[in-house]
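Next up: a single chain in structure tokens, the form predicted alone.
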Amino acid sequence: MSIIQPARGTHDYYGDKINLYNRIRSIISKIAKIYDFKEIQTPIFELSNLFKKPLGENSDVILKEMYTFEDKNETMLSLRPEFTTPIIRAAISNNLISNLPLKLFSFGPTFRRERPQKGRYRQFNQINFEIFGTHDPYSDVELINLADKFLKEIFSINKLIEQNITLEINSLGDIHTIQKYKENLTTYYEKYKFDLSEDSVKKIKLNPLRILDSKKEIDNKINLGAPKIKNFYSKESHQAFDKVQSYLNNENISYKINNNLVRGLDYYCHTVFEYKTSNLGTQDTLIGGGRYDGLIKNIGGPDVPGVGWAGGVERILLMLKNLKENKAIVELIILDDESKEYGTKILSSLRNKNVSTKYSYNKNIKKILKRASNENINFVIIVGENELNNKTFVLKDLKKEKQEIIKIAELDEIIKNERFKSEN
């Protein structure tokens, strides 16, 4: 009988992976509160038209990657391929944009039908932060600052220090800058239409900006000689980007300017940025985002500006794949049936005081100690006939490799003094 496998491009969460996933979720919620962002959750499917114009009708997302289906009433629905447009739709639908600036975040699954590869799945999880209602360049930097704080905190767990992460920034300027730049790019790439990759040749007329984002070596060589967008900035665009850089310098956030950084969706303008790593090959972006003034009006809301970023949970998990989270801090071993009620009373006392405790119903002490050590459990409590009669328990510290006999009356004091606190 063949084993039923998950659908291609999807994966299950369990064990260390779900623990780390929940750790990311917890850190995001904590940082969102510090930066005064409110959580919002949108449905995993929306009306298909919500995505077509904002994302670009000629974009890869719309042409190739959206999961779209017809409902029974002939309505076309799509699984959300990203979060920004659904969050804007929700803000408009629920009249949240009447009180600006509005700061929202979300966390959950998104869907794109693309070729599965390392760090890229068909169902994947994203973290999203958005600010609606301000042109102030500091709002761009506030979001970068938040992303910086999150990455530093998540990669500090279990003493993981060196991750080779770099912040790259660019400015696409205003709509006039982008239009003029596209015209010049089209002229430039027309000279190389017999040398570019097949995909890039198609983009010369549709959106030449996307050629700059190509991962193919043949395109990247040609991109080296492409016009630079900084030469097309309006005075206002130049000033806004200078302010972003000044604020980043003031907050001691390291960055480098990448003139070819454009992001993959049509709605971006002015500041764009990505946190990249050299540890994941071509799928190297952990967090990416930027400003999208005009998008909210495009979707049907008022003409207010916006800026935001998205982070890929699965790629972050790949960076953490060799880490182990504690499954429990204490494991209880009851050596015989006569001591069961005494032992389970200790178990309840620990759990009622919020001590993470494991009990596996196994009496084989040698086997349990070996597994507990492999699972990174800090302490083992052992009870048997002697402990029952003397109202004691054996406390074994697996990290310090020592044990002691403790009276049951001292258990509450040990818990109160945080003896059972993980060192990780």
Ligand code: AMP
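Worth saying up front: this structure is predicted, and the values here are computed from it rather than measured. Positions refer to the first chain, counted from 1. If you superpose the two forms and keep the largest set of C-alpha atoms that fall within 1.5 Å, you have the rigid core. First, how it differs from the form predicted together with the ligand.
- With a cut-off of 2 Å and the rigid core superposed, residue 74 has a Cα displacement that falls short of the cut-off between these two forms.
- Positional change of residue 191 between these two forms stays under 2 Å at the C-alpha, relative to the superposed core.
- With the core held fixed between these two forms, residue 349 has its Cα displaced by at least 2 Å.
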Contents of the next structure:
Amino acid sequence: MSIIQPARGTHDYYGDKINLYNRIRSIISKIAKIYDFKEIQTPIFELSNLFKKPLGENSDVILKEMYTFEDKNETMLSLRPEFTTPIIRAAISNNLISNLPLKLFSFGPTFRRERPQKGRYRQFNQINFEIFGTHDPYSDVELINLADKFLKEIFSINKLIEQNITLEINSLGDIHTIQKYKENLTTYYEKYKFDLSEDSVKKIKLNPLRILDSKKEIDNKINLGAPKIKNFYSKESHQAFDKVQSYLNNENISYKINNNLVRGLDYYCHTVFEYKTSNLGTQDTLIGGGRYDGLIKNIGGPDVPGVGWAGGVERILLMLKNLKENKAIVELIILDDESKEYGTKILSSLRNKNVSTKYSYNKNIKKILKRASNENINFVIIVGENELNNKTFVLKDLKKEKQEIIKIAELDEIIKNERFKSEN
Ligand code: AMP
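Return one more block: the form predicted together with the ligand, after the form predicted alone shown previously.
Starting with the chain above, the whole complex follows.
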């Protein structure tokens, strides 16, 4: 592989992509504040052992996807494949868990050695929200509500996309439910071990839950007859799931119950949920999360419950790909050297009023107008000899395809219009 290529499954961020990335980042910070979450940043690598038990020794992440290396003193280190475990580790290390409930969020790169394809990369960024220390099913809904607000805000620039996102929920019940359910599933799948896909056969004993969300048609036919988790719920599990649904209804959040939704990692129990889209092909989960009541204890902390979600920034970026950012709101064209000082004063006035303005060093109007409209610029201001003499400027509205001559004295009034304000 050429050294001027990025490593497989990794990307450079620049132009529209970095702008959108920053916009997602700032929306997340804003929403975190509204929902009372505090930011935490953990190191990009951790001791490898941190991940093994919590994620499940037989999970795909542990078996084949972690980037693990040996440090000089023979310590094994791994690039973080997810955030929940490191955030719990950090909360324990820094004794943040003494003050519960604790609401934390994080944003940054994660690493998995998966086969790259659209929406699946080896370095990708995750958004992560966690609540430690409460069994209250409302905390599950608080997190879903936050995710809902985030998606609505990020996609408000294109309502069509928003309509292709659905929230699916399920409950895995408590630990006893999962245990009993797994045993029943194993017995069921044993009967089909010659029919299931090769991948799924390997999971019959080790991780039968994962066969349920297989993407292979042959497995899915067999899944239709598989035992259903809801028949294994304890009374408490039933009640908790009913509460979650009634809180969601109360908040007018639409959802679909998918009894086959199990999530990839071993630590989940009770509520699990995913925001899926029909816009991205097989890598269709934008956000996934759920409850993990035994995990904090498992990592070495007190026996307190937890719930959280992780969202993939790159998948959201893919959904936004066709949207052009408003790079600048106004582009200023000065037609000749005589009007240059007059024109550059207008430029400075606009910038002093925080209007994002591009200055054309080029004078070919036809070319400029074509490019400006491709770049989604709202207005072009043109000045030349006439405008200099009459103390005016030409204001061309590229969206409405209209132009008018404006007196310079009216500039301040004109830019009070909403469409002169930057979105980001
Ligand atoms: P997970 O920790 O597997 O539940 O992933 C949480 C979210 O991260 C998913 O819903 C995706 O949006 C995103 N994600 C997971 N794996 C990848 C990947 N390899 N490349 C890009 N995004 C990913």
